[in-house]
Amino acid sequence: MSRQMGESHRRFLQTMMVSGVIDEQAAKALYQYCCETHRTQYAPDKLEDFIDTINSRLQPMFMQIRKGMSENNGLQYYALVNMAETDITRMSSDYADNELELFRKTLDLIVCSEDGKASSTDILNSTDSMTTRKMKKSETEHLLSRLVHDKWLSEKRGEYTLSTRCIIEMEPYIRTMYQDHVKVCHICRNIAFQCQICENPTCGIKIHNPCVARYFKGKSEPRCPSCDDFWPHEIPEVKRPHSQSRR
C-alpha cells in the first residue's frame, strides 16, 4: 500500500494533535470524515493502514500514533505520543520544574499502590518533601486540575489514576523505572493498575478489570487461568462502545 501522505492524512493528524487521544469509534469516524472530505478512497477495514502511513512520516520526528486500552472501560484508544524522550521531561514545555516534580511524586504514589490510585490528601502531603519550590495547597489543586484537563490523570471522588493517554505514552518509562512494582495483565500482557489479583499466594496473577469481564463472561464458576483456583472477585460487565449500545 502506498505510503504517500495526502490531505486526508494531514487532517486526521491535525485533529490528533489537538485532541491528544481519541477512542477507536471516534478514530473510525474521523478516518471516514477525512477521506470523504478530501475525496480519497475510504475502506472501513483499513484504519490501521491509514494510521501506518501517517506514522511512517512521523517517525523522523520521533512521534507516533499508538493504540492502547482504557483500564476504565476496556475500549481501545489512539494517542499521539512523543518517542524522542523516554521520561517525564517530555512535559517540560508545558509544566514548571516543581510541577513536574509533583507529577513524579503522584506517579510514584499511583504505581506503587495496591489499587493503582492516589488520594488527593496523599498527593497534597507529598509536597512537604519537594526539593524544588514547594507548592501551596491551592497551587497543587490547580495543577491536579490541569493534569486531568490535559489527560495525564483521571479523577473520581478525590482519587487520582493514570489516564489512558498517560499509560499509552509513559508505558516504556514506567516499565523501566518501576520494575519491582509494575503489574502485568495475565490476559493482554499490558501493564495493569486497575486490576484483580488471584488470591492464591503461590499464583497472584493480575488481570485488568475489563479483561476480567471479557475472560469470565458467561462462566458460572470462574477459575484462575493460571492456577485454576476459584476466582472470588466480582466479575464486572463487559462495556460496549457508545455507538453499539445505542443501536
The other form holds:
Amino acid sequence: MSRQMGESHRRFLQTMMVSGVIDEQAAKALYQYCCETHRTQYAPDKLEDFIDTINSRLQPMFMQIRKGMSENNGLQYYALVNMAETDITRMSSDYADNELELFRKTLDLIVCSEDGKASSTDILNSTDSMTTRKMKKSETEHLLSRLVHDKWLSEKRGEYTLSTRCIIEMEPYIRTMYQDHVKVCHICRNIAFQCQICENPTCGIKIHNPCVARYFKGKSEPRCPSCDDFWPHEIPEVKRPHSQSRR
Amino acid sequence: MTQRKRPSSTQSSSQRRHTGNLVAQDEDDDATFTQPSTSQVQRGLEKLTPAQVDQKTAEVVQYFLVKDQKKMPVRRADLVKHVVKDYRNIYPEILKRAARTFDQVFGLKLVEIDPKNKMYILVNNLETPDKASPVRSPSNPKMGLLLAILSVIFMKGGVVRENLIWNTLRKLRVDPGEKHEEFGDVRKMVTDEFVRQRYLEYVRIPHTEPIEHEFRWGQRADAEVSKAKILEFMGELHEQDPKTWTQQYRQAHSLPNSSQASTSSSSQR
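Structure of the form predicted together with the partner chain, given the form predicted on its own:
Shown next: the complete complex, the earlier chain at its head.
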C-alpha cells in the first residue's frame, strides 16, 4: 500500500538524484534522517515500503530506485535508474556517438570475458575497429576516466569492470543484448560478471564471488550445488559492512 | 533558513535582463510559439486521453531533469520544439502538471527566470535542514569557488568590478590566467559557464578602455543561494555577528518568508 509522498520522501529522492547510487547502510541512515528532519513517523524496517512509495510516483517518468548487489563486496546498493531506454542511449545526453560506441565495445569485452574484466590495453586495441570517428589513445583514456567518474565503470589496476550502478541499471539491456553470453549466478539468479565457474564441463554453473563466500561459509568441503563436484576455487571471506559505510 | 524564490510572474528585474553576456541563441526565436488561450487548451484536452496527457507531461519532466542536471536553463522554444511538439495547443496545461510533479514528487520548484525569453530552471523547494545529511554527496569544487565569488559580490553591495574577482581567486590560489588542475580554463568557467548557468552576470561597463566588466548575481543564484546563509558564514569566518554588516543583513532578511520576492526594493544592489 503506497502512502502519500511527503517531504521525507522528496529529500530521499533528491539525495538519490545527486548521489546516483548508495549502499544499503547509507540508505537506512538516509531514510532515518529524512524522516527525522521532516518529523515523519520512522519505522526502521520499513525502508522498502518507503522506497515503494517513491517508486510509485516515479513510474510515470520511467525512473525507479532499484536494488542490486555489488560484485566486489557483496553489499546491497540502491540506485536511481532510468527504465525508459532499452539501449545505452540513456547515456546519450552525456556522451558523443563514438564514445558510446567505445563503451559498447568495452561492454562486449567485459560480458564475454571469463573474469568480468577488460584491460585498458584491450579497450585501447578495440578502437581500431570503430566505425564512428576513431579515438586517439589520450581520448580513450580520458573517456574511461569519465566513465569511472560517472559511475558506469570501475577501475582497479588497469582493469575495468562494470560498476554496481551500471549492472543495476543495465541488467535488462544486457540480458537482452547478450543472451547467449551473459552469465547468471546460480545462487541469486542475477547477471554475473566477476564470478567463479564450476570446472565440471557438463555443469559449468557460475556463482558471484560474494555469493560463493556466503554459500560455502563454514563448509569444510565445498561442493558444487548443481553437480556435487568438488568446488576447486578459493572461497573468499564474507565481507562485513563497515559501521561507517558511506558513499 | 529560507531561500529566496522568484515568483513566476514578471517583476522589476527586467532592469537586469538585457545587458547580460548571454550566449547567442542558435534556435528559432520564441516568437513562433504563441501561448494558446484557456478555451483552446480546454478544447485541446478534450481531444486527448488522460494517458496521452500524462505521457507528455512525463516527457517534459524527464527533459527538464536532464537539462537541470547540467544546470542549464530550459528555453520554452526548445521545450515546445523537441518535447511538446504536437501537444503545443495544450502547452500551459502540460507545464502546469509538470510543475505539480516537480513539487509533489521531487520537491523542486519550476521557476521562470527570464520572462522575455521564457526560460526556466528547477530550484530546490525543500527547507535547508539543521542537521547535515548522513550521505555525503559528491561535492562539486566548482560550487565552492562559485560561492566564494557570490559572497564577495554580495558583501560588496551586489556588483563588483571584475578585477576584484580575479584578485580574490588569485588569493585562493586559482589564477585566472593559468590553466588550473581542477577547473581548467578558469576565466572561461567564470565568465562563460557560470553565466550560462545563470549563476553570475558578466556585464560590460560602458566607456571603459580597456574594456572592463562587472559581476553580479545571476537569476539562479538569486533563486538558489541564501544570502542569509552567506552572511552567517561570513560571521563565523570573521567571528562577528552577522548583524554588524547592517546593509547586507537588511538585504538578506528584508524579504518575507514566502515566495513573494519584494520587487520594489533596491535590494538588488
